[in-house]
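One chain follows as structure tokens, the form predicted alone.
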Amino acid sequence: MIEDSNQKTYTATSIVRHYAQLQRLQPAEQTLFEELRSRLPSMNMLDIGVGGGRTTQHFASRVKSYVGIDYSAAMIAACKHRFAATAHQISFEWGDARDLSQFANDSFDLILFSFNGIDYVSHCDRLKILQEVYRVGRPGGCLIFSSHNLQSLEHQFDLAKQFSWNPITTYTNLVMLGLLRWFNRAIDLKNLNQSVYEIVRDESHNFRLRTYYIRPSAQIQQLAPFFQDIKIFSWRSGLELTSLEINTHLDPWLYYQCTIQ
């Protein structure tokens, strides 16, 4: 199963070590952090897929309460070790975003699911996650998450778009295209053009993960039953995308911010 193989990858010692040394917020996260800064002291926060605690060091000391969860027990152990000496009230728990039954309804004002964590489960489980986040989130609260962009994958699968004036760039692009096709032999550009989402083996951790890619327009539709005021941000620039940019933007992943209904 998708989730079983992905979860196993996130327990590997080398992978845990990699995430435990990360520190910086990504550009879109920095934008959203600054936007929320004045509200953080009044917010109870749930940090899903906390990994090695990259986002903990930025948010935990500024929110009213902080809980970080991950479905990798090894990641939780790394977080507890990393923040053992902190003076802030921080809680780390093993937890699976598909079943947040350890938390009551309306528990959190801010829910963060960074580093595309929602992309490493099946389609049905992805919808379960959104339902669970809606349940444990307080009405009027904020959900922030990132997800891989199918439009970017289409671009990578299009041979004609891999050529550049720079021969090194062209070579790199063609090698990546070859690897993508090798690891995803049932998928071609025509499939992608006709899909609203696709699950593929991409370069993440040397093609060890099966990753969910979705069109921004389809992601908005998934969110609509539970969330409102949906905004989309470029991962690279941190800028909010306009309605005209949403269907053409090629960042490999995008950040979504929305309000819990």
Ligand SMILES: C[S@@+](CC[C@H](N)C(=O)[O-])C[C@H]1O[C@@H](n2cnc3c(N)ncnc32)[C@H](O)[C@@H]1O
Given for the second form:
Amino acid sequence: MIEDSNQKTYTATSIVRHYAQLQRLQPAEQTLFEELRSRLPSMNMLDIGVGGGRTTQHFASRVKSYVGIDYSAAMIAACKHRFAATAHQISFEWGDARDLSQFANDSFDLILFSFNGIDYVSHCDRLKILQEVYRVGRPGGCLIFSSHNLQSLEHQFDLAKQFSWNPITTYTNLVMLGLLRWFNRAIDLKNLNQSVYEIVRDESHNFRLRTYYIRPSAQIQQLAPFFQDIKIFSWRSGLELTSLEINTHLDPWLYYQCTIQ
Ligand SMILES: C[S@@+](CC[C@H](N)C(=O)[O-])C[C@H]1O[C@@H](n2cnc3c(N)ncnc32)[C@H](O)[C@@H]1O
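Return the structure block for the form predicted together with the named molecule; the form predicted alone was the one displayed.
Next comes the full complex, this chain leading.
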């Protein structure tokens, strides 16, 4: 099952070590952090899929209360070690985003699921996560997460788009295309063109993870029953996408910000 193998990968020592040394906010996170800065002191925050605590160091000292959860016990242990000496009120606990029953309804003003953590469960479980986030989030509160972009995957799968004036770029693109096709033999460009989401093995952590990619327009529809004021930000530039860009943007993943209804 997708969940079991991904969860196992996220408990591997080398992978936990990788996330425990990450420091910087990604450009879209920086944009959203600046936008929220003045509201942070009044916000109770839940950081889902906290990993090695990259986002903890930016948010935890600025919010009213901070809880980081992860379904990898090894990631939680790494966070407890990393922030052992901190003076702020921080708590880390094991938790699975699909079942947040340890938290009461309307508990959080800010819920973050950064760096595509939501992409490592099945489609049904993804919908469960959104429902759980809606339940534990306070109406008017904010959800921020990122997710892989199916438009970028289509581009990577398309042989015609791999050629560049630079022979090294062309060579790298073709090797990557060969690997992508090898690890995803059941999928072809035609399937992708017709899909609104797809679960694939991509290059992250050497093709070990099965990762959910979605069209931004479909992600908006998925969010619509529970969330409003949905905005999408380029991971790379940190800028908000215009409505014209939503169907064409090619960043490998995008950040979504929305208000809990
Ligand atoms: C790509 S890592 C990102 C870690 C961290 N948020 C960061 O930005 O550096 C994704 C994290 O999400 C966690 N994760 C994935 N699915 C989860 C779930 N259903 N419940 C809780 N954590 C989950 C993984 O264990 C992993 O630590």
